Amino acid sequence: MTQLFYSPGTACLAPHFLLEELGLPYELVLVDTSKQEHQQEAYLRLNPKGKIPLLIDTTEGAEEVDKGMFYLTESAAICLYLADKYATQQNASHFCPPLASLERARLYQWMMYFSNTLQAELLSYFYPERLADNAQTAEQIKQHAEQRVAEMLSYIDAELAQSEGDFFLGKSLSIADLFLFMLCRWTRNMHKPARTYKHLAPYLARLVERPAIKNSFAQEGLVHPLY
């Protein structure tokens, strides 16, 4: 049995939503935070980085592999892995088109932008603390990252506008859009989140209204606004 190891609306959204997407069954386990039980003991056994998400599954072939289960950390990498090894499975290898294809070239691509430009961006809004020895010092770095990210909104808003199809990427679902709305409804309380922009607005829309995302956010108890 797949686990998906979560905290509410945080990384694990996008893979919680591929899950759902791929109709794989799959065990959700809270990781409750407000309680600190990433940083304790148990779970620290499993992801000595105290960090959300943490995916468990069963293969074969891996060194990770413990009695047959294979831990993997990291939201986009999970996606990629997942994609990889089920879709082809479930009739939906949309999700991540065909090794050194151009198509798979731009999804790796935009996975990185998203994770390694916007996603930390974002955790530098959230967290100015870690990097700052003050309070004012940390309420500037949360000003200048919600700008960056509004340039980046700006900027993915535009390249939406290429699409040649109703996705990121053109006429399929991909892993880089159920990505990209986690970390767009991530913006929801800034003073510009990404659900005002042109072309993300009814992008935004669309997605919200599929059935594993609706179902993602009842699971984990998330409410308007969604994004």
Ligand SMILES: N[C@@H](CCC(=O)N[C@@H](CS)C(=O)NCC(=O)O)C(=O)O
The other form holds:
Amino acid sequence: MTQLFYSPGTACLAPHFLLEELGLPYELVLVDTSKQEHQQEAYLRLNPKGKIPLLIDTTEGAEEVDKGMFYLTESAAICLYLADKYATQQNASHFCPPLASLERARLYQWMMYFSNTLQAELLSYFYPERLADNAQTAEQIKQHAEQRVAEMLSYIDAELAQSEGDFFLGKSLSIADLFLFMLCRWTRNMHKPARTYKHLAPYLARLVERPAIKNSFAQEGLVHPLY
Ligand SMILES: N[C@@H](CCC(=O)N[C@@H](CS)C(=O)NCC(=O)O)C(=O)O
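Next block, the form predicted in complex with the named molecule, ref. the form predicted on its own:
Full complex below, order starting with the chain above.
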């Protein structure tokens, strides 16, 4: 059985969208961050980083923590793993283009950019107090992070304008779309949210209509504005 440990609206969303898109049986396990459950021993035993998400998958040969169970963290890595694992399933090969193809290289490029640049900046925006000694500096960090996110969104918007299809990498939905949608959602309360950019606006409006994305939002109890 595949289990996704989640906290509503967090970095669990992209893997959640993907599990829904794949139509796989899986279990959602709530980690209640308002009760600091992610910092408690029971969760730290599974994920010593104390972060969300965590995927536990039953995989032959895996011997981490419990025999036969595979523990994986990092939202982008979970998406890559699931997409590869189920690539041979009917209608699933487009989530991750074939190994060593140019399309695959572009997917890596964007997944890395999204996770180690845009997502990292968003984490500074959401947790500025972790980078500062006082409230005034934290506020300044938050403002700078928001400006930098806006620059990144402009760059992403320009890239999207070059797409030859409805999706970020062209004509097929890939994990880059699911990951980017999650990050765009996180900008919804900024002065210039992703939904206000010329090319991101119709792109996000199309994605939010996908049943997999709607189901994920409903299951996590998320309501409007969704992005
Ligand atoms: N790079 C990690 C980031 C994980 C992360 O920071 N998750 C946040 C929620 S979006 C979290 O667990 N926050 C709780 C905390 O930092 O205390 C990933 O993509 O999985």
